[in-house]
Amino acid sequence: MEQTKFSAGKGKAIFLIVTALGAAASAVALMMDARQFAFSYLTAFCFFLSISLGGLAFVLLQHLTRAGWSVVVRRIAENITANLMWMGVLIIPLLAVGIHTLFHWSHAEAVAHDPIMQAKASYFNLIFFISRTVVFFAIWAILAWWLLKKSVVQDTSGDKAITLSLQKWSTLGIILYAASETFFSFDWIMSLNPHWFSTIFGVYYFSCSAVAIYSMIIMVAYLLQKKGYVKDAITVEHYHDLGKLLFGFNAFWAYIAYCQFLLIWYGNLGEETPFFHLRAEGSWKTLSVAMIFIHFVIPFFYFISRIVKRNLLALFVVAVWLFFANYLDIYWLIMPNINTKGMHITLGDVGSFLFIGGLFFYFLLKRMEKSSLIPQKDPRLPESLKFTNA
């Protein structure tokens, strides 16, 4: 088999000195304006967090699905979902100094004069909600952590009895991921609108971290292949396949969108209209609609073709192109709650964007050259090098 074994070359310098630039705005942006920086660094945060939360359910559903053709790409998606314990560090200045710039409900002054939120109090209250975005990442590290563990440790030892555990608990695994993953979603997007009900939001936000991932995958073994790497291992059959589960979820997006819409323009009701209502006026109602091309239209017909998902630069493309349309999806989810009258970049966006990017993509890189590119001696691989699509 051709080399599996990872070099970052230049590449984790070139992302320090990303991160470093990032840092720099970032601090510039701080000063200038501390709230609406709370706001970009949030956005940035979540949506870097989307990608690696689509990694760790990826992984967990191959395992429990048994699948045997993903397994030349699953640790790429290990690798990514690894990030999950560096990100539980990057939302400590969120969870420190951040709530009370970003969350009307934590004034105690605010609660006080609202039935609403008198309501939600027992829920929304500092000590529950930090309490509850600590267990969620600590759940999400200490999945992370064994999934990647396990399946390294099979590289050497040629263990089955791993493959067969990380089936066993993956199950339990799925339903922690599923229950934390919505109620992060409710906790830090969903209530910076406490008035704002959708029972359909932890969905939607699952169906942005899956076409994250798939984006990602793709991106990452397209370039591994560019620098000469497991050109044997990933053929056009999984890139294909990746293709198609990429169409798949990104058409699944575009249904949960629409779903939350429908139930909540024909609901009609007072708490649920203005999420929307804001998003319908000035450049809101621009992007709104540019969203619908963006992330759907777009991707949908240029992307509804066989040749299209086994040609791999194409595919590339269109991965790319998901890729910065989730960006701009959360960007939208998050940032009309504090510039109600209309869009616009600051030098936070970019700041943030930069700093938590440039961090996410050199401990990527460092954790690729600790390990193979693919799970050596995993009891499917044989399987899955010798994968072809019907």
Given for the second form:
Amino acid sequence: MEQTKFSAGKGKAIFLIVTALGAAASAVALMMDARQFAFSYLTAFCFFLSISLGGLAFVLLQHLTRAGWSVVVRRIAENITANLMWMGVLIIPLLAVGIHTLFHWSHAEAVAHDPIMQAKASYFNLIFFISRTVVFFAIWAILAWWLLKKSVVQDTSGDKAITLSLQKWSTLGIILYAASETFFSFDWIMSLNPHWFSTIFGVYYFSCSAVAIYSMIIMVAYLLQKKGYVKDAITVEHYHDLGKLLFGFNAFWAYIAYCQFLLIWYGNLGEETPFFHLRAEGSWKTLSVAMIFIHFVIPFFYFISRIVKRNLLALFVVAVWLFFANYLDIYWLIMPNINTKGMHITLGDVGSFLFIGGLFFYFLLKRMEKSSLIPQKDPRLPESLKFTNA
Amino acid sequence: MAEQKNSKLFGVLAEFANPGDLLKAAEKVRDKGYKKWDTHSPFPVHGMDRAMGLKDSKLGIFVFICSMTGMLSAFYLQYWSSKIAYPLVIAGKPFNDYPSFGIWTFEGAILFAAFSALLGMFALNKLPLLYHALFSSKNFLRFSNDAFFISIEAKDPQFNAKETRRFLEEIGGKNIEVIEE
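Switching forms now, from the form predicted on its own to the form predicted together with its partner chain, please provide the structure.
Let us now look at the entire complex, which starts with that chain.
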């Protein structure tokens, strides 16, 4: 008998305690150094956001491509994505009091002496910036809510028209997603250094989120099966495919990171090099070089083989590894903007990670209890159940 | 004729009606313990690898080794030419400007991987093969159009012309032919 009804047990309480611990540590860090804490908080926020944004892209893509293989893991992705419904709330503190702390371009007197920023003022001004952020989170919340809702309704009705309408509207969804994700990363990460620009930056953040979601799905599916849920539905064939996609998108991340680096390094233009100059000195250089190995070389050789992708424990290990490698990557993107002299790990980094992460997993568990762990009456479920790699 | 006197037995060929029957028959041949046999169909049949009990191809390891060779040689070619043989200053970069070697290093790996995959596939399939005994059967020519076959070779230790023929009939084979080398 397939166990598809999830019960979190003590899990929810544990994550609430983690959240409380994180909140306490965050409060202390905020007292000690509010500016440092704002950056730490943004790092943790952008990290957990990247997981849910990756989930949104994943679910939309499965509908667009009418994917059969992925139906058994789609509900997991839908539940992860649904965290976008409330993640907008967590950015409100930054919007309300953090903008001047984080963004140099928001200081009128600084812009007054800065011809480059004056030229960008029509894009980087408070009203446009805040309304953009609100629109992005509205788009994501609506898409996430709609994708989960429709799919859960189908669990009882089995209506095939739902699948067709999901396919149809995912076309618009993916366009909105691409635009909003790109400009979110421009606004909240790239503009921390407002003179610097890189047109590939949106793709870079997308590659982060793709790595995040595939590692997350593998982790969640593995842990669910360890606890005795959906033991028959998700097979080694699905893990193999998730592993291939994780491997592919991790190579994609390396490809995009290298593209961005190579063009800037080779062109050697004054307005483009500061980003890498900052990250090529002191302890940031150590992290930059280490990232090549942590995020790409080691995992690449570790799970290039089909044997590793089909060994569940071995695949779980690399999923956890890349999950944290992605955090390092977001950290590497954001923190050098404040700690220009070198890496500076603070209580706020840990506190905000635990705070947002605790909430993230608490709401994920809570939502997973509400519906079946697999889309029970999806018309492509039989195809997914018997799916094998040739 | 003189040719026929010298000819040896190649094996037995049986036709099956559709891919489903072929798959089921293949499972039975596998379970019977035959080693030297093959299935023939106009298109790849899903699940046939498992039905035939084939192991994973060794090609991957071969491709991996070749692509690593390609990667290192591409890197070394660039290093040697721009640092050792022709040290020219280009765009004010150091002679060993390894960040810009990346593209060709990557391409070298891809090039060697693609060639080794193609040539390795040929080698493992014993291609090019200009003549095969099965082509002596007129009926077999339909293998690339609308027919599905299983052939069991005489080299198989279990092979026995009579027994194997009867076995193929038993599992649903039609138009059974004995093929000579």
